[in-house]
Amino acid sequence: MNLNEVKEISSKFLLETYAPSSVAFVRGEGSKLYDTEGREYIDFGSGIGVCSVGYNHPRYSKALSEQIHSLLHTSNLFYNPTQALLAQRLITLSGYDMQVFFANSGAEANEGAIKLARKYGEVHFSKKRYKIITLSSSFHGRTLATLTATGQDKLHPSYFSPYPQGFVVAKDLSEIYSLVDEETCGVMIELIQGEGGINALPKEEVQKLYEFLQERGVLLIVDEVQSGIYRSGELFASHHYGIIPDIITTAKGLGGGVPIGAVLSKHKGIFQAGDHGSTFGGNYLSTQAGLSVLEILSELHHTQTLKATIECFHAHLQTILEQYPQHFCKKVGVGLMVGLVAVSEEVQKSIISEALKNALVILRSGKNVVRFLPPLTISKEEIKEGFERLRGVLEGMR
C-alpha cells in the first residue's frame, strides 16, 4: 500500500485516538526506517523508547522466529520456562531481591504496582491505607487509575469522570512530607520524567525521600517504564540513585517491540493467588523477547559499548546546543534518555516537523522539550548522519 492508500483505511475503519504524522513505515534496519515509498530514516525515537536494539537485530530476530515456531502462549495455568528465566534474569542483573509479575504494558505495570501497594496499606498497617502520592508533570499511564496517578490536568478531561479516590499530586518533591499521612501507604515516582520534560530528580532529594518513607513503612514506587532496561545507562535509573525501591514498574524497552510489562517487588508475599493476573502477560513471545533483548543490552553494558554510544550521543548533543543558542537553551535527561530544551514550545514543534521532513524521527516531552530517545544499539556512523540531519534543519530556521 502507498500512504495515500494507508490513510484512507486509517480513517475509516480506527478510533481517531492520535493524530499521526504523514508518514507509514514498513521496513527498519539497525536504527534506520524506511516508509512506504522506500525513503530512509535515521530513528532518534525507537517506537518511544521500545525499540531498545533497534530493527531487525539478528540475535533478536532468530530467538523470537524460533520461539514462534514454538510456542506463542498457554496461558498462566500453566508454568511457563520463558517467563521464569526471564524474572531470574531481571532479578539476578539488578541484583535487587525482589519477585516478578508480568504484564502487557507500562499502563498495566502500574496498575498491579498500585494494586500491590493497596493490599500492602490493608494487611501492613492497623487501619487501612490507600492513599498513593505521586509528582506534577508525571505520567503514568492511561488506564483510568494511573490516568488519575497522572500529575497532569490536560489529562483529567470532564467526560472521563469521575476518577478513582485515592491519589493526591504534590507539586515538588518537598510537598511529599507534608501530604503523607495515616492513609499513604505508597509514593510513585519516575526518577526521570518521560513525558514531563526529561526531568531527572535530584539524586540527594530522592535519597532523603527514601530514608523518610522507608521509616514510615511507607512504599516507594519507582515508575521505570521509560527509564529502565538500560535506557538510564544502568538496567534501573535506580541503580544511579542508590536506592533499592519497594516496588519498580518497567515495560517499553523490555521486549524490544514485543508488548510487555513488569512489576518488581521485594514485598514478595502480599500478593497471594488469585490476587491479580493477566490472561497475555507473560507469555512466551513476549518473555523471549526480554529474554534476548537482556542477553544483547547486558552485553553492551559489560563491554562498555554502551557507555561509549552515550558519550558520543551526549558529545554531539553538546555541540548542537552550543552552536544553535537561538534555539535551545538547556541539555537534560541521563544516558539515552536525553532531550533538549527549546526556547519556546514554537520552535519545539518546528523542529520535530522539519526533522520528520529531513528524514530523522526526534520527539516532544513536556512544553518545549525536543526527546531523544535512539535505539541503544545504534552505532556511530547513525549518530553522525542524525544529527548532520538536525543540523540541516536547524541551519533552514536562522
Ligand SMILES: Cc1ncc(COP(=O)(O)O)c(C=O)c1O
Given for the second form:
Amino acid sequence: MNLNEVKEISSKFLLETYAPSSVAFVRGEGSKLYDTEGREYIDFGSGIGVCSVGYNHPRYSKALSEQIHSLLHTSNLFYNPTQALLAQRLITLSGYDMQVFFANSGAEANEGAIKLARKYGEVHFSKKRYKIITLSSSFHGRTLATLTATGQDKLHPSYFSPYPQGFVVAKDLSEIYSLVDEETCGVMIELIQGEGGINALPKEEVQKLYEFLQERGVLLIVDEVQSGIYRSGELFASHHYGIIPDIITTAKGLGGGVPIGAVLSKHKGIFQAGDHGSTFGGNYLSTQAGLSVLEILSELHHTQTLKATIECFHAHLQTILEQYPQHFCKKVGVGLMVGLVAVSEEVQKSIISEALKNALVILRSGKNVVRFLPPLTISKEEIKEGFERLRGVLEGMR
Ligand SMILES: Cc1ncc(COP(=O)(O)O)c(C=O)c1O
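Switch from the form predicted on its own to the form predicted in complex with the ligand and print that structure.
Below: every chain and molecule of the assembly, starting with the one above.
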C-alpha cells in the first residue's frame, strides 16, 4: 500500500482523533524506521517512549514469536506463570516491597491506582477519604477519570462533562500542602512530566512532600508511565529521588510495543478478589514482552551500557544547545527522557516537521519543548547520525 492509499482509507474509515504526519512506517530495525516508500529514518521518538528495545531486537522478537506459537491468552480465571514471573521480576529489580496488577495501558494503570487509593481511603480512616490531588501541567491519560486527573485545562472541553468528582488540581508542588484535607486519599504526580514539557520535579521538594504525605497517611502515587522502565537511566525515576512511593504506575516501555500497564503498590491487602480486573491485563503475550524487555534493559543497566548511551546523547544535546542559541534556550530532562526548550512554539513546530522531512523522528512536549525519547538500545552511530540530521535542519533555519 502506498502512502496516498493509507491516507485515503484512514480518513474514510477511522474516527478523527489524531492529526498524523504524512508518513507511514512499515518496518523497523534497531533505531531505524522505514516508510512506505522505503526511506530510512532515525528514530528519536520510539513511538512516544514505547519501543524501548528498538525494532526487531533479536532476543525480543524470538521471545515473542515463541510465545505466539505457544499461548497468547487464557484470561485471569486461571493462574498464569508468565504474569507471575513478570511481577516477580519487576519487584525484584525495583528493590521495593510491593505487589503488582497488570492492565493494558497507562491510563488504565492510573485508573487502577485511583481505585486502590480510594479503597485505602475508605478502609483506613473513620471519615471517607476520596480526593486525589494532581499537578496543573500533568498528563495522566484519556479515560474520563485520568483526563480529570490531568491538570491541563485545554484537555477539559465542556462537551465531555460532567467530569468525575474528587480531583483537585494544584498549580505546583508547594500548593499541594494547602490542598490536602481530611478527605484527601492520594497525590498523583509524574516525577518527570512527559507531556507537560519534560519537567523534572526538584528532588528536595519531592522528598519534603513525600514526608508530609506519609505523616498524614495520604498516598503518594507516582505516574511512571513515561519515565519508568529505565527511561530515566534507572528502573524507575523514583530511584533517583530516594523515595518509595505508595503506588507506582507504569506502561509504555514495559511492553516494548505490546500494550501493557502495571500498578505496583506497597499496600498489599487493599484490593480483594472482585475489586478490580481486566480481561486482557497481564496475558501471555504482553507479560512475555515485559519479561524480554526487562531482561534486555536490566543487562544494559547492569553493564553500564545504558549509562554510556545516556552520556553520549546528552553530550550531543549540549553541543546543539551551545551551537544554536537562536533556536534553543535550555536542555531539560533525565536519562533518555530529554528535551531542548525552543525559543518559541513556532520554532518548536517547524524544527519537528523539518526534522521529519530530513528523515529524523523527534517529538513535541508542552508548548515549546522538542522532546527526545530514543529507544534505550540506540547505538552511538545511530545517535550521531540522528544529530547530524538535526543539525542539517537547524542550519537550514539560520
Ligand atoms: C505520564 C503519563 N501517564 C499516562 C499516560 C497515558 O498512557 P496511555 O496513553 O498508555 O493510556 C501517558 C501517555 O502519554 C503519560 O505520559
